[in-house]
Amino acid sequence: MTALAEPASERRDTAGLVARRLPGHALEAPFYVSDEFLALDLAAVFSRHWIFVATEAEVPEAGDYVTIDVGPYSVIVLRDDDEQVRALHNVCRHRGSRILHDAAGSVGNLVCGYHQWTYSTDGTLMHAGQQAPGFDKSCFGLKQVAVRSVEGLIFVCLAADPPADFDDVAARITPYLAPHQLRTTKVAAQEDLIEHANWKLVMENNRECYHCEAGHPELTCTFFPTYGYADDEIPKRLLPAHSRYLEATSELERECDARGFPYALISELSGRPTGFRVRREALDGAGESYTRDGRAASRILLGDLDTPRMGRLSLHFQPNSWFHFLGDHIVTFSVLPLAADRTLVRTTWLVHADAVEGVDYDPATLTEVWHQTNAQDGAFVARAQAGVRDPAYSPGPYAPTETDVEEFVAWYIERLKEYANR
C-alpha cells in the first residue's frame, strides 16, 4: 500500500520528488514506498551499475553456477568451461523458460527442460530440436550480462554500456583487496535476510554508525568507542580510549608501511557512477577480527599474511555492497530490491580455502558478530519503513555522524538525474 494521503498524481511525479530533493534531508515517502520508484530504481540504478551479486569462491569449477535475481531478471553466473567467470540470462531463446532453477549447482551443458534447447557454458546455442529450414542456431545464444571480478569480487552490469568509470575504481581498490587473496579462499557460511524495507533504508542503515552503540552491543565490541567524533570533540570520559584509538593506529600504519599495503582513505561515494569508500582502520580489543573478543575466528590466515592484526579493510561500493577483509576472513554484503518494502541482504563469510571446519573455524563463532548486526538492522530498518509509509512523515535533518548516509542519497539523486537525461 502506497503513501495513501497523497495524491497519486503526486506520489508518481517521480522527476519533481527527485528534483526538490532537500540536500543534509533524509528522502520523502514515495522514494522508500511506491512501486513507482522501486520500478525507477529497478531501470536507473539496477540495470545501469555494476552490481555486486558473488564471489569467485562461489564458483571454483568449470560448470558451477550460481543464479541471482536482480528485480525481475535472473542472471546465471558460471565458470565456463575456459574457467572464466561469465554471467548469462536465465532465459531460454525459446518461450522464454527459466534453464536454472535452483540457487546454485553445477552443470555441463546449459538444458531448458521444456523443449530441451541445449546451449554451452558460453551460451551458444548447441540443440533446438527440429526446426524449420533458415532457422539459424547461431542467432539464439543465451544473451550475455557484461561481468567484471576485481580480486574474486563478481560485478556484473545489466547494461549494454556499462559504466566506463569502473575499470579506474578496479584499479584503485585491487592494492587494497590484494594481500586477503580472496580467489585461494572457500564459503564458510552464507545467510539470506530478507528486511522488510526499501533497499534504501537498508543502505543508508549501513551507512552510517551513530544507530550503533545502543543497537549493535556485538559489532561495537571491536570499535573504538570514540567511533564518529572529530579529534578535537572527544568526550573527556573517553580520553583513554581515544589513546589507544590513536595507538592502535600507528601501529596498524606501521605494518602495513612495512608490507606495502595500502591503508588510507578513499572516499568517492558520490559524484561518479561507480561510487566507492575504501580504507583500512584499527579494531578496538585484540585488534585481529570481527568477534566479540577481537581475536581471529579462523587459524588460518589469508593470502601470505604474517599477523593477523590488519585491523579491517573496509570497502563501500554503491549501490548495493560492501565488504570488510579482516587477517582471517573476509565477509562480503550484497543487497537486493524484492520489492518496494522487501529487500534481500545476502551476508557470505569466507575463509582460507585450506581451513577446516571445526578445526581451524567454528562457523557460530566466525558468523555471531554480523548475524547479530543483521538481523538488528532488520528490526531497524522494519520500523523506519513502517514510518515512512505514514503521511506525518516528514524527512528530519541527518546529524554529523550521518555524512556517508548524505553520500549515499546524493549518488542516487545524481543517477536517477543522469538517467533522466539521458
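Each form is matched to the other, and the largest set of C-alpha atoms that superpose within 1.5 Å is called the rigid core. Positions refer to the first chain, counted from 1. All values derive from a computational prediction rather than experimental measurement. What changes on going to the form predicted on its own:
Superposed on the core, the two forms barely differ at residue 346: its CA moves less than 2 Å between these two forms. Once the rigid core is used as the reference frame, the Cα position of residue 104 differs between these two forms by less than 2 Å. A movement of the C-alpha atom of residue 240 reaching 2 angstroms or beyond is seen between these two forms when the two forms are aligned on their rigid core.
Now show the form predicted on its own, given that the preceding structure was the form predicted together with another copy of the chain.
Shown below: the chain alone.
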C-alpha cells in the first residue's frame, strides 16, 4: 500500500515543532488543532502501527464483519469461511467503490454494489462479469490488511511492514489475558461517543487519574484515586484510600499466586514501536467489578475463574486503546481520529457468552460506571480543546502522577521522528 504523507509544504513547520518539544511538558497548540498535524498523525502513527479495532466477539460467525474508518482508509474486519479473522481494504479492485457500507453485519460473499464484482470472505475475486481475454481474476483480489488477534483482541496495521515487536508484546501479555477467555464472551453493549477534542487529548486524559478524585465519582467508588502516586507521596487526604489499596493488593496477590496468574507491572509505554502497559490491580469496595458497590455485574464469571474478586487487569496500548478485564466482564476502549478536533471513542462491554440479559446481568448496571465516566471525560477534553486553541495557551508541566501522559507523548514524538527519518 502507499503510505499517507503530510503536505510537503508543511514539513518544515511540523518538524520544527517536533524537534523543540520540551520533555515533561504538554505539547504546543498546533499538535492539537492543526489539520497538518492530523495528516501527519494519520501518516506516521495510524498508518504505520498496530491499532486496536474490535474483538472477536464482534465477528462470532463466518461472514460476520465490522467496518472501521481510519482517516481515509476503510477496513473490513471479518471472519472468513474457515473461521479465521481477516482484515481487507474496503475498496473494490474494479473502480474503487466501497464494498460494504454498514458499520457491522453478515455476508455470504463480498459483493460490490456498483458492478457486482464478487469476492469470497478471504478476499479472493470470484466473479467480475465479462472481461477482456487474458483477464486474470487471481490478480484482483481485495488487498489484505495485516491483522492479529491476541486472545480475542483484534489489531490491524495498515503498513506493508508492520512493527515486528508486536510478537514480543503479544507473547508477554497473553498470560495476563488468557484466564478471562475473551473468545468465549459476547457483546453486551457498545457505545460510540464523539468527543470534541483532538485524539491525543483523549489519550492523554486516559493516561492519568490526576483528575479522577474530583471528576469521576462513579469510577472512584472502586478505582483507587491514588493511581500514579508514589507510596511516599500520597496526599494526607488519600491515606485512608491508600491503606485500603495496600490491603486489597496483598489479598489480590495471594489469590493470583494461588492460581498462577501474573500480576506484576510491565510498563514499556515508550522507547519501542509497540508501546504497552499491563498490570492486575486491586479494586476498592467489594473488589469484584466496576460497579457502584464493587460487586460483580454479571452472575456468570469469565473463563475458568472461580472467584469474581480478581481486581482489574488493565492493559494500555499506544496509540489508541485501553482495556479492563474483570472477573465478570471485559471493557474495551478504542480511539480513532475523525478530525483535528473530533475523536471517536468506542466502548464495548463483553460478558460470558452464556450470560442472559435481564437474568444474569442488567445492562444499565453493567455500563453505568464507564458510561458516566466517558461522558465526564468527554466534557473534560472538550474544555481542554477549547483551551489549547486559545491564543493564551502555553504548554504546562506534567505533575509527578502524570508519568504515563509523558510516556504517551514521548512515544508519539518518537514515532514522528522515526517517520521523518524513514
